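Next up: just one chain, as structure tokens, the form predicted on its own.
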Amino acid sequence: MIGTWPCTLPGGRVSEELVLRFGESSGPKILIIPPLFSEHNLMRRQLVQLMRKLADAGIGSVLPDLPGWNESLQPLETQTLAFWREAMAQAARANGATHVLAVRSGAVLTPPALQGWSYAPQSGAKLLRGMVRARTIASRETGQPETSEDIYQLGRTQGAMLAGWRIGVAMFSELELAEPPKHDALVEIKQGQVGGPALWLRAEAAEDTEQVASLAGIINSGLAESAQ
């Protein structure tokens, strides 16, 4: 269930990153791309529960870490969005993924070669706005207020600490322009189709079994239709 996959870094070095694997080794295999940064933490348990539900239906899935994520030994502040896109494509190939489920801001990392689903996709600019807003609120509470303009200028020139994450200059600038892909092979799932309040809006990580069942049902139905 827990393993590693070899990610080739710029310059040719290889970093062994963690990956969760559930379900069948043959047949459809879903690459799960979680949201980036804080929403990653909020949604991870829900996504693992989804992987278990898919496995019960005979559908395999993989949830890979990238350099700079979770227990990775690679520093976050040196990562770029362009490299993360390439690394996610590497992870898809290394783990035999046939389909993708990208969640929220994770959609900007969707490998173009995969068909699948984009769940409540979010642009990099909207992700940044939320993180910058959180920093302005925190700065007021500490008596050292910052404006959004101050933080954006800092991020573009020096990088910035946002919601506890050290975002480098390149990553910050790339996120401002990053958009989720839209094409016929990538079906958008809206929160209304899943039902209930969005878990990424909660203050702490949580799970919702009904939403898990809804997401698994959407994926299962889509796979069945494509197989006909």
Second form
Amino acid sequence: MIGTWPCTLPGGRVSEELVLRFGESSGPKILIIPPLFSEHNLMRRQLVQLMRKLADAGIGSVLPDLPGWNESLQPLETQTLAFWREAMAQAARANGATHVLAVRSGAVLTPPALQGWSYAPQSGAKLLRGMVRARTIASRETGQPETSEDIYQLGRTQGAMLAGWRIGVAMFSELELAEPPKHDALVEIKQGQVGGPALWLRAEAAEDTEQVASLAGIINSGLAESAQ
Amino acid sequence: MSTTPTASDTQATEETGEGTGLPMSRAALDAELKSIIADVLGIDSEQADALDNDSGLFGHLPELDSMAVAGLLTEMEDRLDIVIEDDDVDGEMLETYGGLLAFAEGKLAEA
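Same protein, different form: I have the form predicted on its own, so give me the form predicted together with its partner chain.
Once more the chain from above appears, this time first in line as the rest of the complex follows.
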């Protein structure tokens, strides 16, 4: 269930971060990488339901937090994507992950050494575009309109608060270039295969048991195939 | 900005049918847009079908915050194959379902 894992920070200090663990400690163990920022909140409940479903099928899974996420004591604004990638690889090792399921923008953190699945992967540029757009809409509402170009400039030079997330200069610039990895050991799952509406589009967090079953089925049969 | 065609402007063009170069019929666009809104609001297709031109969107639906609207616009870009600029986004476009539909029609006519 809920525990912590020791994440070594760039300066060498260790930060204890939360991790959710479900299922068997032996056998396959799936590292769940949630989408970044707002979509993490929208998808977390669904992903936890998926972890329970996988556990019922005898498949272990872990959902680690990284510095700057959720209850982490580390500030978000000083985080970099390069460090998050390294931290996710640390989390994979520390938690004994054998496979990965990266969701949406979480795909940009996929540790290269792991095989697994990339669910509806989203590039960092697309993620930023949505967050910048949200800020243009919000600032218009408050009567102090800003253009996207203003916000991109701000993000690149000073960092920017986007949809309630404080994105530092390095993170902003790295996200503009971050692409989800594509290789033979990473199977892409499209929303059409899962069926039903994409839950990350929702204005409020939701869960969908049919989609959970469908995703668990895709993972289960993928593991069975690779075991043959 | 003010050159965005209204629903009635583009309706005539689309009803002429073949050869207009429009990528999507009005009915198909209406269905796709309702499907996108259903996904964002988490409503079923029957509820989405009940949306009419006067149905209120942003400002009427408290759950539709700026991030959800941004997601809606990005999904429209992906599924309708259009690009939505900052200047396209105004109160009128987001106020009602009819406003959003007219906007999407205008964008598709430009394409």
